[in-house]
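To begin, one chain is listed below as structure tokens, in the form predicted alone.
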Amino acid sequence: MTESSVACVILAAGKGTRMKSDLPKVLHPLAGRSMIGHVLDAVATLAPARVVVVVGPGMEDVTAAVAPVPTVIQTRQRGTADAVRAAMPVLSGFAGDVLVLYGDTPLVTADTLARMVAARRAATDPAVVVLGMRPSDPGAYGRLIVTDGTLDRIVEYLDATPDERAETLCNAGLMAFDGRRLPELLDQIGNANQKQEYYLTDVVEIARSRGYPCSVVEAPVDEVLGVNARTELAEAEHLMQQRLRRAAMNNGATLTDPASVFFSTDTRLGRDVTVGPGVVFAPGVTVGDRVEIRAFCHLEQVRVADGAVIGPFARLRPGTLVGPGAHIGNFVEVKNADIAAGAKVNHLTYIGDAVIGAKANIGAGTITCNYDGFAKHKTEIGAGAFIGSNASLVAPVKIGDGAIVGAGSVVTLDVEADALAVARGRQQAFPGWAARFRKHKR
């Protein structure tokens, strides 16, 4: 594609009432990204000269979410053709190919969009290319009537004859237009129908009446699923997760139970990564090579370097950096911390707002007390340091290289390198006390 040859109009003015949500329909997340974000990602692969999103009144949240892509307002919900008309001022003077997409059809791929543009540029020079599909149950979808390789018309199910209803090629809604002929065709679309709306599907019959050819590109049904309700959003999530799981495995990761692993669109896994069951990758996760992520871990906005071992049952929160060969073990929570190479944080521990030096060992039950009720403070643990079990490190505090902190200590002052720090009450024993206590209680 040349940079100046494609424009994209994304229709997102629908109210989404069936979602029963305060959030605009197209902003509902799918694999960690909004539905319209997925559409914009697919569009970006075409290097379009112009992109515009059509929104409804009061949809400032959508406008903010798609910025810097411009938006225009369809002031009244009068059909899909009316929505495209609202976008025409942004396309003024544009003579390339115009794709019309939907913000609630998030699974469409860049490959399908490229095929639509290629079909628009075919030797037959079609004025309109319509994306078709063949669902197992065509139901009430509009039918695409093709004769001798040319799309003649789109027939709505209620208006179709029995022979037309027998056609399995259905309208998926997305279209590609010759930008030079689009204004002329839009001007001819009327609203003489039951809803008095301007339907973009009428453009095919209008184009054919003027002698312009039209054509069809087919796509898998899963790719053109429209999301209008939360049940459909769940179905789209399922399909997207299947796509992401396949991509991860094709790129060299092992998923021991693929169906139980959940990815975000931006998850990046290196080669020979092993992911156990029940792992969730929230947005912003990058994992290096030869990393093992054991069962039931949750990672969000973190980077894990080569050879690290995570989990099981670990939670890595935003801002965490896990160095090469480091271990983060079971029931460990880490937030905004830099865990250096070879360090071990293996059991029942919270590390927040901290720097852990190379090959340091953090004992079971250790916590960094990073919050004083008003502000967060930093804990620094040096290379090779050993923190005994159930230690509480009250930030801001520094533990020097090679230092040892005794188990059960509450550390409030810095510990110098290679020192032993013990901060707990001295143990005392009272022989026979327990027996006397029990006798007294009887």
Ligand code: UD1
Contents of the next structure:
Amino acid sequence: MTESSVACVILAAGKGTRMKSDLPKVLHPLAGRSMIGHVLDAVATLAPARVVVVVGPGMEDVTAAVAPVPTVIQTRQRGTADAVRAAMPVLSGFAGDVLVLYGDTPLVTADTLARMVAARRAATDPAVVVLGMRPSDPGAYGRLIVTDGTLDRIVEYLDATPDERAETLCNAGLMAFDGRRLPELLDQIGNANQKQEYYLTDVVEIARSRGYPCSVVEAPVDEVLGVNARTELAEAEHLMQQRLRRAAMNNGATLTDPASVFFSTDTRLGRDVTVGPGVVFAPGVTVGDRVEIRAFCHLEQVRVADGAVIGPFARLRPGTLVGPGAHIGNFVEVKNADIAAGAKVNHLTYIGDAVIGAKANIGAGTITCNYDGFAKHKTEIGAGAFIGSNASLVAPVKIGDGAIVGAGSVVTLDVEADALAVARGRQQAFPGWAARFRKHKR
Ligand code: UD1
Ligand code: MG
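If the structure you just shared is the form predicted alone, then what does the corresponding form predicted together with the named molecule look like?
Every chain and every other molecule in the complex is listed next, the one we just looked at coming first.
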């Protein structure tokens, strides 16, 4: 183990009762990724030697979600120090720096974590570095008591005197420890407080009593928002979206109305992409250069190649590939389909489980009838084919390259390349019929 290595302990054993949810709190998503996933992403930037997540009994879905990161079970929630104790077997023999984070504090950035580690390694060699913040309403947060520039102790709100409650520097919860001194400090923590819990925050006073220095790193409040209820989840989502919108614009995308565009953490946009108002990027979307995504589109697990034009009002569902320069227009739904370069699907259409060749033109109202009530079937449309408006293509079916399908056709048989297929009732004409009809009705 090298002196410079870092281990991370993420506390997530809390029940999250205030979420009023069947889903463990830390699995609630922000920008398409679970809260604990965000914490793990931030932690990964430190290239930690060890990571462990502390969960409560019955939280198997958290264990599954964080794998291969190991979890330990804290049998009873007896406080944050007790939770860190539960993780100690995983840290045995570890002599580097130990960072303790909360699974429900998902907005913390890699930069802040790096600053905490750097502060831990400062020449003063603090045993504990605490992340501080100055919220506009300090509420029930623990207060950091600093004397002559050094952190003396943390006092929990319930145990604080009126003077201590007036302190505005609060405990954000995250801490960095010298791994060699952590076990002896943890051993000393008792539960003689209002809640009769083992408070990790007591570690500071214990360290100071042994003559070890402790210090504070301050973080912007919007990085350390803790999510305990759905209202805070919405607030965290808002902050996360603001970050993602700013990053998209900084990377060369134009967002006409940034506040109305929703990203996932894994959304990838190329250069000179334009995104109109009201666009939602669900997880798994990659967009090439010079793509225009017009107003009110929804995309999920989709790849859009350079120069394509999407929307307005298009829905691209999982498994869709839109080729270079292809157009997907208004009120078009596409699912699990490969749409080749320059193809056009411009109006009121459903394309599902299909392959559409280069430069094919799919007329308004075309439906690929992919589902027979039991299984999904494929529609293959060749390059340069022309599908007339309001055609129903009953899959499995193939339309050859350059073929034309007459408007209103219900196509159940394959169509050869360059053929015309018309599959609809033949038109009949009855001269004068309409005039006679009206006269009779009068
Ligand atoms: C804690 C801090 C407080 C700080 C605040 C910041 C302590 C004693 N107090 O208070 O100073 O201002 O965070 O948000 O640390 N957890 C476990 N097992 C437990 C108890 C908690 O895993 O037995 C986990 C929770 O799931 C959560 C985190 O630890 O992720 C913090 O616990 P929580 O009960 O929210 O602490 P606070 O009372 O908010
Ligand atoms: Mg809390």
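All figures in this text were calculated on a predicted structure; none of them were measured in a lab. Rigid core (definition): largest C-alpha set, two forms, superposition within 1.5 Å. Residue numbers count along the first chain shown, from 1.
Peer 1: Quick one: core overlaid, is Glu164 moving 2 Å or more at the Cα between these two forms?
Peer 2: Moves: yes, 2 Å or greater.
Peer 1: Determine whether the C-alpha of Gly139 shifts by 2 Å or more between these two forms once the rigid core is superposed.
Peer 2: After core superposition, the displacement of the Gly139 C-alpha between these two forms reaches the 2 Å mark, so yes.
Peer 1: For Pro431, decide whether the Cα shift between these two forms is 2 Å or greater, given a superposition on the rigid core.
Peer 2: Pro431 C-alpha, core-superposed: shift of 2 Å or more.
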